[in-house]
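Have a look below at one chain only, the form predicted alone, in structure tokens format.
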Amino acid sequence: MAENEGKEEEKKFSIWDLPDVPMGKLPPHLELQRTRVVCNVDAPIHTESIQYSGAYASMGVDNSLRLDHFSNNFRVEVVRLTEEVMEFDMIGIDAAIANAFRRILIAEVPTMAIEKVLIANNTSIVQDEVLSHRLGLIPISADPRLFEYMSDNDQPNEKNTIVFKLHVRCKKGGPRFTVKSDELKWLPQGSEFVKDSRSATSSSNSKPETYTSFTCRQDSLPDFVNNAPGPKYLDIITAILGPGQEIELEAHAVKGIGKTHAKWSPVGTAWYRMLPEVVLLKEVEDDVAEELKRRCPVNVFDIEDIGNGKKSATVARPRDCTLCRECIRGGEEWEKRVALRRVKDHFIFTIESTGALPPEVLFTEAVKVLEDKCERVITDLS
């Protein structure tokens, strides 16, 4: 009987029944450590990402990554969208995924850029190599999805090459002439430079061989009828000619990625930051509230009237916080008033396009690249 009573007691009481051990929910200090980066005066703490599924098993909390949980919590919210810049929030992901998108945008989303420059005449003070490099960095407004990659064994044709012509001259006795990117003229029929002038004169009936092998004009293709390729910005200075100087060349643009050369990178920059969280740990009123507002260089705090001639500080624009920590410097009393944190799974992402493609299209292309990488890994593992 005593043995049976002991077993019944074991069934009635267990460690999970104790009031200080939560069921399926972490204590506040552990939840803060799991979801926030706390920014102290000297350095941030709790910066690590806790991904181990059994990290809180003793607390009865399942920390494993589940697809249904990710699908229900992940979302993208566009904050600002212009022709060149997009700012959006990615909520419910790990920093590794956000960084993967950043790296893909910089190095693996393709664009069109000038790769080969055929110079017939250059009497300017700009060397041929420098001029070619400057032309290569001019953003080309052309959809790279309409073109194919060109390997070393491929011939330049209408499917993998865009040809531009630049021919400018400064008159003798006149003022100096500034050569800008608007002088690049698209040649839809391909190259006009003949490879061997002697063969062209000897066989007048045959078409002279040029540096491209176009089977048709590019402006006859439906994709280019109303969308002619050209420099995205027409006021980029490429050279300055003195009296009597001249530049005549052809520039061939091909498809590539930023991993090969920075001129193919579709973004000026792509970066992210964790969402700032500014918390007032206690009421900040009157003169202290005014001082807190003055301390913040980006104007995060506001002052509101709470009646009876009293004023209180409020957190009005936490998103603008740059983590300068000016609001918590000056002694322990300020650290007890304000807490600065970052939300670990909420990222503010900014994409600045060079102009080849809109920023929203760049992000969708980056998603496709990451999807292809995942499929290759799954195929290799299976």
Given for the second form:
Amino acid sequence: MAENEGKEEEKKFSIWDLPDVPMGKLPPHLELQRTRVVCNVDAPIHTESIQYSGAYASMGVDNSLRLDHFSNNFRVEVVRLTEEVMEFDMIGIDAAIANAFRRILIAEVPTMAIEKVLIANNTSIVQDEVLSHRLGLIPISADPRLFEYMSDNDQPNEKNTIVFKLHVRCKKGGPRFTVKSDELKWLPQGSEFVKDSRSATSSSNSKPETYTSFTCRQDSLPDFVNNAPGPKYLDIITAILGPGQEIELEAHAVKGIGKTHAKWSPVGTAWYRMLPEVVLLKEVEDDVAEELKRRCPVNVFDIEDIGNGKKSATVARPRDCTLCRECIRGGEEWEKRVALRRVKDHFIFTIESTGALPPEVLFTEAVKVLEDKCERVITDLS
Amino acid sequence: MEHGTFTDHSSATFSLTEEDHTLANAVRFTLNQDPRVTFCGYSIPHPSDARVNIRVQTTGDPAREVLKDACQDLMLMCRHVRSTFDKAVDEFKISNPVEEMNIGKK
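Same protein, different state: after the form predicted alone, show the form predicted in complex with the partner chain.
What follows is the entire complex, opening with the chain shown before.
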């Protein structure tokens, strides 16, 4: 009887009544698992992000997305911003969304690039198709937001095409001539090559039909008055001519996205990494501290004097850590000294633009593209 | 677009065309965070077809509504990201004055 009473007492005892278990928050080891990737010597662990809203329901912790919680905790800090490269931190966002932005930056933000090349004369040793391919890859500094897409049925007009001309000749008896991208000249009035039309209805007095139908000069439009479209970098070698060789062609640039062809990708590349967190699990002193500092190739650790002639190691620049794992190589005692971790919701984004748009505009456009995709899904569902 | 039983609207598979991991993973993340969802996932039947199947199972609400709400949440998150980013860039430009950027000028 006394035993039964004892058992009943035990059942009423709950682990949550213990004084040192925090209610409503996760215990520290689970919090570590949820928010940090731990990089061990062999492989990283806890790499997946725990997204399910009910993941910690048994602990009374709500893992669901509260939009206000996201809005309050989300931060952006710009580290570096030049005309071509930008580096910034996004804190409080999940990997799925950061990756979506990266993928969109590389493949779905539109740009202008040369698509059709009309070759009138090419006596150089660079083949037609090779030359056209190289012309397509030249970055064009034109704002793609001012243009419309051109589908197969459309006529090329001033709203969807930019026309460039390339006419170079190497003099006989002269040295070899290197054709650089500054030889591409913008034609604001459209194509100059006349189409061969023998239809009876066209009178001989009307303007000859060309390969584009521009209704007005492009440089009369207000957007192009001050910034003429053209190659962004003027020293890209396109072809080399020997004496007596000539190239005469017209190149039409249209709007497209990187998914179709990489020439339309607006970024050289865009990447992100998670913020590194380097933690010293034990006190590291004297010789071991010197050894640790020497091991790190990017100088993450520093030595400081703590008095009595003793030195100890501190983590000075964790952000520079490249995860080479030199500091934990060499046996168990090294693995127990340093913990290499990554913060799961802190991303260091780097965007390198090819020049059509500045990198901060590119990122804004990428976010707009994701919003448009969501809207398309919502309209499809309704 | 929605494939499921006609009687039970709380579980359904949505087949989206012209989409890939970019949108599907982001939508899956927002769906997971919704407390009404018991199960969600996405798959790409073949990498050459641009088609994504998103499966949603809920605790009773129609799956279509839950997916719509998740897309709305994702849109709101994007808007918030954009405004925070623009503010941060403006602050950076004010505190680090650089030369006027000349895009298009050679």
